[in-house]
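Given next, in structure tokens, is a single chain: the form predicted on its own.
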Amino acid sequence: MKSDLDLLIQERGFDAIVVMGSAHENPAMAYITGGAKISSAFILKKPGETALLICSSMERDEAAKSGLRIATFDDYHFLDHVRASGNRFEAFIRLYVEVFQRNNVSGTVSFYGLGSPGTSYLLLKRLQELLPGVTITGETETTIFDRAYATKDTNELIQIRDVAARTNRVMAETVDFLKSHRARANRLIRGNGSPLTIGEVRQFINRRLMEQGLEASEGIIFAMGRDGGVPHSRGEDDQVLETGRAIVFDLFPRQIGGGYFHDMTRTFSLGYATPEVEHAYRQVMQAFDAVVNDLSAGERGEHYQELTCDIFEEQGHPTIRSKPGTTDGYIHNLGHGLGLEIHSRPRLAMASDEVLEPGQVFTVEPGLYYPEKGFGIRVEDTYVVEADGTFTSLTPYPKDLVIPIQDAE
């Protein structure tokens, strides 16, 4: 967690890090400001010390509602360096020279953030060619931050939660959508008799998120039959709601402007379900039942894949551990953290060696694909470890495979 960051960074063997760009869906600044609304800022953290934000002055006052110790670009004489350089580019190397020296930065830094590759490249090396006292590094696979997203603190936990509640009103609400309608030829209808399609659909979640001051930032999933054996087809907006057909919808808002997220999948299917549908709705859901039933503080992620597999390889499926590359059955791995970003620590996956371990918050997302049948199938719910190791759904919303329409008269 947050608290972890002086730790992780004397581990790493770094003397100082920097986070660089916008807040907006960057996950380290929004990280370390506590999601202040900053617009560009350059953050400098020592070990042992309250990180340093330098930003415009038109936003110190949002800058300030971080915590952090609060500069901006005038302190730091932007414009004298734009006149000595006669570019902003340079002027902004010059500036973050400035600010290493008059806060004695030496040693080995390292650098998160975001940026263009060939701007970044051409930044960092410039940096270590003004900088012959300092070390530029970055880290790849597991960062400091993936370290210390992987559990929450009460502060997080308390927005996750707030999340979670708001997404499943979404998806209650979508189901009323749908509900409200009635079916004509095994189509839905909406009250003038034109049918109903997936794109309106779309419009009125997105609509309701808002409402409840979430967005949709990596998009929608609602995807009905050959679609929704294909894990991420997001469903086309053009097609026409059917009964009979499997519906995968997976819902991921996170808070507007880029905050925290929730994820959560249903499968529903309007009016009635096929009997191969109902049959491996039933497996998945003994997939689902037999790893949470398992959960338990201190286990490898791995091991719950490797029963998601156990269980749908029994029932007769390939899974990507028996058939490597299958695109039928089961075929992604069985849940991810989440937090500031939709992916992230702990992996339910194969040669996982992560740990559930109190703070955490992931998903449990078992699925059957089988796109030339015209269908797929997939649940997902959202878990917290508390405190006493227990877990605990941020997910309650029904997981009824059906939802009943009324025919037209």
Given for the second form:
Protein chains: 2
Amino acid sequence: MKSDLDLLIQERGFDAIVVMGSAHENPAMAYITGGAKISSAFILKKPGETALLICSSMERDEAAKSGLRIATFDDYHFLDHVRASGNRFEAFIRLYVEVFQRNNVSGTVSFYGLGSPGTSYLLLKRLQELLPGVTITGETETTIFDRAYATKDTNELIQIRDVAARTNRVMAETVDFLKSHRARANRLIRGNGSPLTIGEVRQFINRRLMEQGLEASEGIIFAMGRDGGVPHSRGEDDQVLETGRAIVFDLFPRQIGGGYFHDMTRTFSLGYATPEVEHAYRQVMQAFDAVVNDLSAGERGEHYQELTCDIFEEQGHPTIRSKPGTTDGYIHNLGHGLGLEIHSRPRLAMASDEVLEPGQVFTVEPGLYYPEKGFGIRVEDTYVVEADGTFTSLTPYPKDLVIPIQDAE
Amino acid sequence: MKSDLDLLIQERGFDAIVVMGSAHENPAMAYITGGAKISSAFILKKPGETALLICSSMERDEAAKSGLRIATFDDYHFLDHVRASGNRFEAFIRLYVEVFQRNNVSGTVSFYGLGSPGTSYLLLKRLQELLPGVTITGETETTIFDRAYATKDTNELIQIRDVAARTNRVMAETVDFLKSHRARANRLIRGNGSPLTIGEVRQFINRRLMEQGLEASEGIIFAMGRDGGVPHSRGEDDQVLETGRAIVFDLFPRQIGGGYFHDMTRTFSLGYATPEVEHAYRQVMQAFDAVVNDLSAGERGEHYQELTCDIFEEQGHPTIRSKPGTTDGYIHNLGHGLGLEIHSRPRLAMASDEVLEPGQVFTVEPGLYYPEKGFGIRVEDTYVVEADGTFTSLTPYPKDLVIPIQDAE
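Provide the structure of the form predicted in complex with another copy of the chain, given the form predicted on its own shown above.
Below is the entire complex, every chain and molecule, led by the chain shown above.
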């Protein structure tokens, strides 16, 4: 959690870290600033010291909300550097050098945040040349932020439980909305007799999310038939909802303006389900229940992916373990942590040695995909690991495959 | 515009470019893919050739919407590279090397997109070591994408005009909403007599944006009194709307899910305006009108910032030109281009040698800020430069300072 950052910095042998970029869509920046809306900033943090946030003087009020130490680009003579160097890139480099020197930074400094890869490469290469006493680096696998994000503190868990409750509410409202329609010739119709499209359902969901203070910043998957069999297909807005076809509804909104995510999936079939879909649904639920019954603090994330592959393979399905690259059967990993990012640690995945521990929040989402047969199925809850090592689902919404739909007239 | 990219690549002496990262909140990626929702991709583009998009096999359907040549990480043996190298970072480097070799990439390659600065630094440094025949670089000032973004093609302008019309509609609806309230003891009250807060206004705006297919991805500025005097303050949600105070309402939404922006600002005073605010408002409008009357294709962006400073200084206000670092008076640049990014080229700013030309879309937004006196004023329209070199405002919404408010009972 956030209070572990100092220790994590020291464990990796870093003497300081720098976080760069806008606070917008920049989780590392949002994490340290607590969500202050700053358009361009530079954060320097040494272990044991409050971070220093350097921003435009125009953003000083917003920056002050972070509770960090604040300085402005003017305090570090940005305009003088522009005048002396003749360009903004060089001016920023000189500003960084001044920041490092005036704050006595030496040793190894690791960089985070967001930027254009080519620009970052040139910037840090140049900074390295100008600061021979400093070793500039970054992280390439699990970073100190990934480690810190993985376990949530009390304040974060309050927000995460709240987002979960709101997301479950929107799921319930959406099912009620679907139920309020009638079927005619296998198609859902509205009160005025016109067909109901996926685009209209998506609009309904977006309105309900907003009323709950949430936003689908990463989109919404509402994918019917073959589209549901291709995990990253979002579903086509002009498609009319039909009875008897599997619909994968994956809802993963966050707090409006950037914040904590929830992630849940239900698979529905309107009116009735075909025997083929019903059978596959029971198989997915068998895997889901087996994983949930086996959840145990101290166990590795990889174990649950292996367990899921065991079950699906025993049922006769190909998996990415038995048939790498398959687009049929079980074709993804079991779950992922989430927080300010939709995908973070721990990973319940192949080659994950991460261990389940208190404070973590992660998904369990087995699925079966048969695009050629015209269906996909996925069921997903988000779990929190409690302080006592027990597991609580934050996704209590029921898991019924069939949504009853009345026929018109 | 987009069709200029090949020429721009060659002009800079690049033999190829690479764009990395998720398509989400990554304008360079969204620009090349046309908005396909891909969570992780690598694009290689040589001048004169259709770009190659390499993504996860799970995202092949979504990737196909881009119209680019598609390959998957599997096609480039990602899993073999993971097995051989033992870690994903090294596996990606080997994948990139394979992509470069199989596609005969040599010469200078410039990198774009989005990534963590430290990770990008290590990745490109290592890639440079493994590819001695290639020079890896990036851009540090106006990039080829900045150049391409600056002028819009027909398809982009259709979308931009549409977003503008919708944004003006939300502005009008918000003013109607404010007018539907009554004033009691200088505070706006709702039908039930409870006070109207900025938070409630913001909710109203967000709902109306959604109905128009827009989202306030970068927030909304609705800042009253002193907050309006600090340009980047967003306004405080728990504040009650009061009559006779200047409100800076800056609305800059984009198409839902990522897309083109509009940007407009009006300053309002509810019921009446104080003589001080009215006077300053007239001065801002004087600058606004002078700039608009002077707009001319072929003129440099800097000229309009100089003109604005001339006018404000003549009126007796400090400016960032006459008093660098000032937080009173005219304290920012005059305008900026916009498109898939809220801030792009051309800049109507100090030290901008960019020239106004057909296809550009940019803001004109003079303002005066006196936080200690408790007010700020800004007026902003977005302009398009037509093919014949004339200028059209995309922001026809009226510029009346005072919104009439009836007294309660």
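Positions refer to the first chain, counted from 1. Just so it is clear, the structure is predicted and the values come from calculations on it, not from any experiment. Each form is matched to the other, and the largest set of C-alpha atoms that superpose within 1.5 Å is called the rigid core.
Superposition of the core reveals a Cα shift of less than 2 Å for Asp381 between the two forms.
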